[in-house]
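Given next, in structure tokens, is a single chain: the form predicted alone.
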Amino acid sequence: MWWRSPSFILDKQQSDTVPHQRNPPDTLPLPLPSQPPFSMADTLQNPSPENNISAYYQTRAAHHAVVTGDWLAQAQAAIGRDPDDSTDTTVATVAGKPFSVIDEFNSWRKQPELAEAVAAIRALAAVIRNCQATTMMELEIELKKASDSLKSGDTTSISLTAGCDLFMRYVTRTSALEYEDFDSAKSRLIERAEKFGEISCKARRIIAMLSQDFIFDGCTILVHGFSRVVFEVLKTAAQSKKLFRVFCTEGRPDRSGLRLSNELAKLDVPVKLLIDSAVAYTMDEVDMVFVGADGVVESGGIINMMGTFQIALVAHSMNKPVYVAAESYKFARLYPLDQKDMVPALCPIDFGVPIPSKVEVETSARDYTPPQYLTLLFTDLGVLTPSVVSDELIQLYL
């Protein structure tokens, strides 16, 4: 499926080429204070069993895993390994030090502009390069274990899970592996892994370029929270000398809209900051709504930060288009039936005043927006309608 990606748009632009380095320099800047670095090692050592996950999500991994649990157990038994030894993320020894996929992942995450899913893709590519397996079965087992360890570190991250699953599909889905010797097959896997990483890194720029025809001079754009791909869209439009203004919601509970408004102000883009409850009040001044997505689900709907659903409802009732900018590695095999049928993603909320212990506080950090309230999705696969998403998912995962 990935051959359909319009990445050729960027191939001739030397300034946008992705550096082919496995380990990022130690001098790379740390993430912004508003996004503290995530330590997967801590999460793995301190799992949180308190989340209430629906039965659908409890069984989803078993239904949609690239390599089923039964197959993995049989394969491990065939090569004399302990099936229960699935938490070891060390796959090889590099320069006298054990290679850890989690350490590699955290190393890539030090790049503030690199998405979490792309960091996982880069880490999995490193697993293939450093794996000491001597057969394809052993290599696939090590890759599957590394993917599972990354996904278990943050079970609420839809893009991380989807990115790992798509990587496994894209890298291992080739019939040529059955007819080659192991060294050639491993080289082919490394080549496909690097290509997948390049496609993922280019995704944001491709989306920004595809969306420019929909932004016209004099328009007013409403955005919600901070999305790096939406910011790239607006940044590209500003650099193209387009004249437009942006309404930024505050983006509670983390107030990420404040960050976006500050970044746009640096680009001399006219910005107005709104409280979240003022969306309906200002919607008649808006020409279009641009939002990002934590995940794009099979129905064509999106899972995004809290408040996206109500913005889409207001925009739909006032005939305003709602555009979604999302990379294809966020396409997930999920089909939520309602707002509660999702893996809980909780966020503490500071109201500024003491809250009595008897008062219950809703701490969910994201909601589900059904496809009927969305107009178009801008992806690196092209500009899609919500109804086409299921077809794209079939081609990506099968």
The other form holds:
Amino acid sequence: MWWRSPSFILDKQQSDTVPHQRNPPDTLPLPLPSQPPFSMADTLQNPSPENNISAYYQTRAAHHAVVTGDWLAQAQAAIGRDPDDSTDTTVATVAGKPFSVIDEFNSWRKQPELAEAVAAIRALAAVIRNCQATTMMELEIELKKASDSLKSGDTTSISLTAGCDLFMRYVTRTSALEYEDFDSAKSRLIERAEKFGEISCKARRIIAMLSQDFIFDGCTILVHGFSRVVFEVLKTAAQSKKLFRVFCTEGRPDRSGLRLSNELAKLDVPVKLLIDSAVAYTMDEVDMVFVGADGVVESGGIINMMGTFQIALVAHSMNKPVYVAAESYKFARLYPLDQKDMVPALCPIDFGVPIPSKVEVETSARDYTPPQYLTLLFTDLGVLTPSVVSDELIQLYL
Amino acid sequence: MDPRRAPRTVSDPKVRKVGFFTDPPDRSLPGPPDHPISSFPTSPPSTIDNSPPSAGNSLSPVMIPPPRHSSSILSPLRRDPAEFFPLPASPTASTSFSDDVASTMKGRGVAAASSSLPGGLFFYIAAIKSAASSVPASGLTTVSVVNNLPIGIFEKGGGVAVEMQDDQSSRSKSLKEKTTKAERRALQEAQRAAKATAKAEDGKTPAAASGGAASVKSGKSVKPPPSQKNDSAALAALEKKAGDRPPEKDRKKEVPQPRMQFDDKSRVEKAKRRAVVKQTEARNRVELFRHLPQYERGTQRTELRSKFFELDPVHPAVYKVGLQYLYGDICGSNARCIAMLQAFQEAIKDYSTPSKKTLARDLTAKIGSYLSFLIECRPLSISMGNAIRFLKNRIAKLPLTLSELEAKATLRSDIDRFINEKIILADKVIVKHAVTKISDGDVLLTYGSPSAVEMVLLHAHELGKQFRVVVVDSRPKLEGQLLLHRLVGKGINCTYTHVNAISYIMHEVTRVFLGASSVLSNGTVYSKVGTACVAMVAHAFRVPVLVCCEAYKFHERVQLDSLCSNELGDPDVISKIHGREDINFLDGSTNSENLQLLNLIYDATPSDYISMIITDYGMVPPTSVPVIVRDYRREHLWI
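So that was the form predicted alone. Now I'd like the form predicted in complex with its partner chain, please.
Now the full complex is given, and it begins with the chain already shown.
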């Protein structure tokens, strides 16, 4: 068993001057963070662009990936702070105030149970609270600035962008604000913001309740990677004494499927772990596929962790339903036409053996699943078919 | 890209209705759910047994849900599929069947039978009849069902049935006050069917007994004689009688007038008498497209020119635009729409209300007369229809307090606003969205010369994107050459080809950009003929198809094919090629009875082939068109 290389978290710290470098996946459990780019690096380095490493997937990896505890402790000790903070070294300068949205956001983001969008919403609510503005317009501008700096901090996170946009709509689009004096309007905004944060938090429960009708006794569910919503769904089903078994994919590269299988085993749900390439082999036993989503796009398709598309393809060709569990703050006004038509989000991949520099490595962290391969989406707005997503988005944004 | 839905299955719903015969039998469920007739979607279940059956507001007049025990009587009929597909009228089949019925009837008990039988039989006849009328295409099996089954029934209980039926009708008369119109009508239909069946049976019994094959003729006689026309007439009469229903009348008003069908001789005659310009119709038209107007272009032109001084109601600006339509100088739905609106603007400027008339009414009538002139020059496009709807709405909503001058000024500025906001600004927004979908190294394909796409390409070029364009063109208009000329002039790398080579060129294309004349609410794109072909090939090659269309062209109509509503162009232009005398083989034979020329202008692209529609409300999938139509229709009208 080899360990996940911590390099992608650490290299970010080594700042922009040092080219991104991946440690040889040696059997040593403790690669030194300060390892210099020595000669091996030339041959082992993946030609991945240095600054495109997706912060979103870093956070995900930090929260869900299988990283041994002792390694994490050591790595953190070595750096002296949380790996997530890497982003704000560049972005914090944007918000040069005593109160920084980014700090606030990062402090929320550290909670593994809190989705990124909800963290952003909480951070924006804090912006309103701490705002020194005296007019509505000022407040709005400030809010806009804050959300822009949040968004620019991580362009690869769809739910962060969508959550910020939705929050702006939700907060500023209220006709009642026009006739009030500023202070009561502000308190009302804070109220709305908190309510929105609550709704977003409850979304996962709602989805779990909605999806219970679809899980029947004796069914076999295939899940891909670790998704908090899907886990909540399965947990609720297990708690309501449903009998089902779960196939977990390994979920390379961050191996988040292992974590899900761990958690499910704790709940006494029968789990089988598959490598990602065994999906087609096991599909005939599977009754339904459950996946989460990083973002739900306007066509009704989803953007999710790498491998979702091929699972959906296999399921579609074998006539198995593919269900997506996603909160409505993940609905984004994006419309990818094909796999390459997205902001690239890269994550480093460890192959366990040295890769010659001439070999190119596909490091994209996510793929796009077109709507025709999805059966239903479970959202806090209800159970939707893919084509309804666009209708909801039009109502939300126009 | 890919179809948004799984490809449509070709199972005909009519055929599916027949499928109930082979359903696995379920005696424990005698209720309506598994009954053949209740599989009609619109029939509400009747609540009272033996009450005259009710039918919804439906297309098929005989959707009669069964009374509860009648269906249990009939359940054996459904049980054995073999009984339903016998060799036509083999005696064993019919007798075994009738035995079955009889035994079930006995099983039900005499008391129950006496009360429920009439309803049951009566219902059953109706069921047969509906099966006969709704499944005309299913051929032999249906016919044999229709012929055999009633025989079985009437052999056993023939006379009784007629008597019972009388009873039924007299009872229904007393119920008449309570029943709704639809119920009464359904009853009427059922009685008629019963009579027809009885008649058929009279002539038919000996033949069936002797084991002769059921003839299609008798099947015909079982079918309801009333034609569609009679039905609608009866319906109309009924509706007139029920004069106390204003909501229905209102609803009727909202339904748009059906388009003029040009294969309806009498109506065409009438229209001709009204027409401003006399037009000769082309003689040899393709059978499927007889309902569309087609004129001989040459005669039309001379007629119009000579009539200029006689056509006094038409404003010169409108006249000019009409002639430009006729000669094809203005084409492209945006250009046509803008030209029309500007002509109307001129006309409104020169308009003065006659004495003793109000502006709102007289101007609407005036615009109507201009319109009919324009339509004679060339049928309106859907976008023009929407623009006219907007204009008429503005006129109708003019406050009465306005003076004539003010009213005219408001109208003209309204028209300006429509042109600016709905067309010019909308195009800018579309360009802004579409450019994001062009990346370096792309090969873009476009068909014809869509104005929005041209703007997109030029803008992308201005932004410095590196891409190549394939302009696909088609005879006879060769509009693509104009686009090609402009693109090459700007220094864009282009390839020019005809639609014949589409499957060859498609494999190197990464995006297809198309324009549209209209987008209908099922996502169907109605556009220049050939578009569907391009979209289909692109779909087969997994190339995303993007349609650029302003939202004012969206229409709430649904169209499934390009036959029922289309436009016919001049057939001469496809039979003749200018400057190539050596290959004009058709010169002598254009008037031959055997030759029918078809020059279609539009076609309908199913939404499956379209990845995205780029409109002024953003990029939406074709399934979201109805949302935009619904939510922004009012906005279109009011601005």
